[in-house]
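Only one chain is given next, in structure tokens, and it is the form predicted on its own.
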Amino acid sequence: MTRSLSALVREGFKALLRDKMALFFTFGLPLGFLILFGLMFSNNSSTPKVLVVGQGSLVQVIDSPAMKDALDVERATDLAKARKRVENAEVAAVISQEGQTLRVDYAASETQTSGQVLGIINGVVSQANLKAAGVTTPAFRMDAKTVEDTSLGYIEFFVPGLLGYGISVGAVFGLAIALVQWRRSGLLRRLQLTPVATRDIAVARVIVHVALAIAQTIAFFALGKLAFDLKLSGAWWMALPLVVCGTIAFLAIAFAVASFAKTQEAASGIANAVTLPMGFLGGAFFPLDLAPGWMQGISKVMPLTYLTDGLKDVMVRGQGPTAALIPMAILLGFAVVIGGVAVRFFRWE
């Protein structure tokens, strides 16, 4: 590393540490999202809570230890009060038996948990009917297995997604606003007139932001592991080269934003208009397979999609190092194309 490049890197780190707003958007905001979502979803049990009222052979089956992994069962004495708790969304359903009929009162608005409860109860009733008919060994059975690691949970989704979003925000906001500020103050023009090579200026900024992205990755890993029991699987260490390629792609976007924005306010607005939709359409906040087809199509032209997918593949889906190669190539391709456009329109003053 040349002396001028070393000096530019040092000054870049000093400027970054002095910029409290940039540090907030780089570390505080994405880590805050991780803490918020982690606390929200870690407190939500995947086992639906139901109330059982009265007696009966099927009620006793549902209230047996054999069902504890499928349902969180609580006894109740007053059927009317139990139904009121369902209406208030305190529990998923209330179950009672009237003769040979097993009654399930549930809230239609809670489609996911209600469907889960009804499926379990339907299985109990089916087993009871088979037993009553004298069928001890069913002719058919179902063998269902997940294609992903069974330990995959909410935190395994949010850590890669929010890490990718944090990297995009830190790179796009940090570089775009800095370049516009330097242009308006005349610093860019003075740097161009010095013996310092333009290449060194660009490389110094890349080094600073790549180091920052690596620090973000370590912070996300540490918080996810220590606070929310993040379970890493597969070639999780490939997250680092993926993060480097993603950072370069987002720096190219920042360069393009700075090429067209004339003021810091404009750069901030454009950067926000770029990163926020990418966060939603790039799989950082919710799974893209839940989105409409047209939205999934739009996500394919966003670099954040490939960064978050690649991170999930190597961090929590148990895939090997080769799973990161295609996302890395696509991210570098984004950097070349968008960077080429930015170079064409960039102004030093």
Contents of the next structure:
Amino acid sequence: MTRSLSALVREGFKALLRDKMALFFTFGLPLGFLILFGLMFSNNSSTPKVLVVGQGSLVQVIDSPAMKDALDVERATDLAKARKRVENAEVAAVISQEGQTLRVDYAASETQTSGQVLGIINGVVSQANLKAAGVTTPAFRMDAKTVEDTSLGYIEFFVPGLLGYGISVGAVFGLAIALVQWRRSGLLRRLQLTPVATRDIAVARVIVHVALAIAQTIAFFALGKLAFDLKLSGAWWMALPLVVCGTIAFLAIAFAVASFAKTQEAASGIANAVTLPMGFLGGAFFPLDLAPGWMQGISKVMPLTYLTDGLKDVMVRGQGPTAALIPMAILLGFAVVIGGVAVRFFRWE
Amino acid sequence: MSVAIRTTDLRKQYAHVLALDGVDLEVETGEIFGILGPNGAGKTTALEIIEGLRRPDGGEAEVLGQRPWPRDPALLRRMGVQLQASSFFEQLTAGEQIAMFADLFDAPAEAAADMLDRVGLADAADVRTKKLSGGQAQRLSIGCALVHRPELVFLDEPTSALDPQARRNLWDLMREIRAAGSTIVLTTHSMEEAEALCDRVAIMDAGRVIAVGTPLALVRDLDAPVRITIPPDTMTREQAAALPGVDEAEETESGITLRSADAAAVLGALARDGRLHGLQVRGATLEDVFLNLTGREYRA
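I have the form predicted on its own already, so could you send the form predicted in complex with its partner chain?
Let's see the whole complex now, leading with the same chain.
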């Protein structure tokens, strides 16, 4: 590494660490999203909460330790008050027994949890009926299994998604605003009057931003593991080369933004207009599987889509290292095309 | 004397403006050369071509024996350019900034601290550049241009934001650099600076060089009358007008102002009458030359 290149790299790191706004947008904001989303959905996980009121043989079964994995059961005494809590959506259902009838009060608006509770309770009633009829070995059985890793939950979706988003924001904002500021202050011209090769200026920025993206990746893995019990499966270490390729694609976008924006305000506006839709349509905040076809079509022209998809494949969907290769190639392809266009329009002053 | 810069018939046309209309300049090695001219005269364009930032439409530039276009890192290493005082790495301190330029030019590391001290910023070494005052930032930008001891230095209005002390210290620094054998080209709007510092000046207007020479020779060639101001109540205007050598006498707030092409005769007569007390004598200055050549209308 030449002396001027290492000086430019050191400057890049210093500038980043001293810029509170940049630190917030590259670390604070995406990690904050992860904490927010992680907490928001952690309550909503697999076991719905129900209240049981009164006694009865079926109530006893529901309130037994054997049901712990399926339902979060709490005892209540006042039926009317318990129903009020269902209306307020604090609990999924109230269960009480009158003679041979098990009564379930649930909120129709909470379709997903209600369906889950009704299914479980229906199972309990069927079992009891079989027992009452003297059947010990049922004629039919159902064996249901999910196709993903059995523990794939919200956090396993959010860590790769928000990591990809954080990297896009860090690279696009960081480089675009720096370049516009360098141009406006005359520093780009000043650098042209030094013997430094243009290539060194570009390489220094790539080194700085790739290192930054790796730091973001480590922070996301650490927070996911320590705070939310992130379960990694597959060739998760392939996340690193994926992140490097993604960063290069986003730096090309940043370069394009800086080529068209004249002021820092314009640069940050355009950067927002690029990263936000990319976050929503690129699978960072929610899965696109249920989105209409045209929306999925738009997502195909966004590099973030390939980064988040590749990250999910190798981090949580149990895929092997080769699953990352195609997304990596696509990301580098984006970098070449977008960077090539930007070079034609870039101005030094 | 060898030649540091030579341009022949430089031409540059922007969309609607003819910026350079055939500029011939020759700067000798080891001199301080000033380029004067009203705004829009073409000074900046001429310098940008000489520095290698722009390609002329016509004509040729030769700098330290090389062609400045296309960009030549080996030539740039021998040059130092000061741009506006804002062209900094925003997040670095003054000390880091100058060290950065030492790195970019591969200059000795200790040169950075020396130069920081030389431009009077040793105490501000740890101050972020965006927190520096206008004068400090300007001194830092000069330090950054000089840190690698260039053979040829370009300064753009180097002392415009400086107080009189800093301005004189920087003039001393420039004279030292000249004494060490370097060549300095500067633009300025300060005729005082040009007279005090420059060995030769070129006056540009409308994309051409309209005068070149030492400040003294330019003033002498102007052949302007000397102005002598006599304090009020010393004599009447008629008496003053009758003194030998006086071409014109005029009553002003500060007394009576005489214009004379033969100041010796006027002053001799006043001395014989014992009326030298409170007298002000003002000869023509470079500013008179400048205004005489470029006129008094507002420019771009």
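Residue numbers count along the first chain shown, from 1. Bear in mind that the values here come from a model prediction, so they are computed numbers and not experimental data. Superpose the two forms; the largest set of C-alphas matching within 1.5 Å is the rigid core.
When the rigid core is held fixed, the Cα atom of V91 travels 2 angstroms or more between the two forms.
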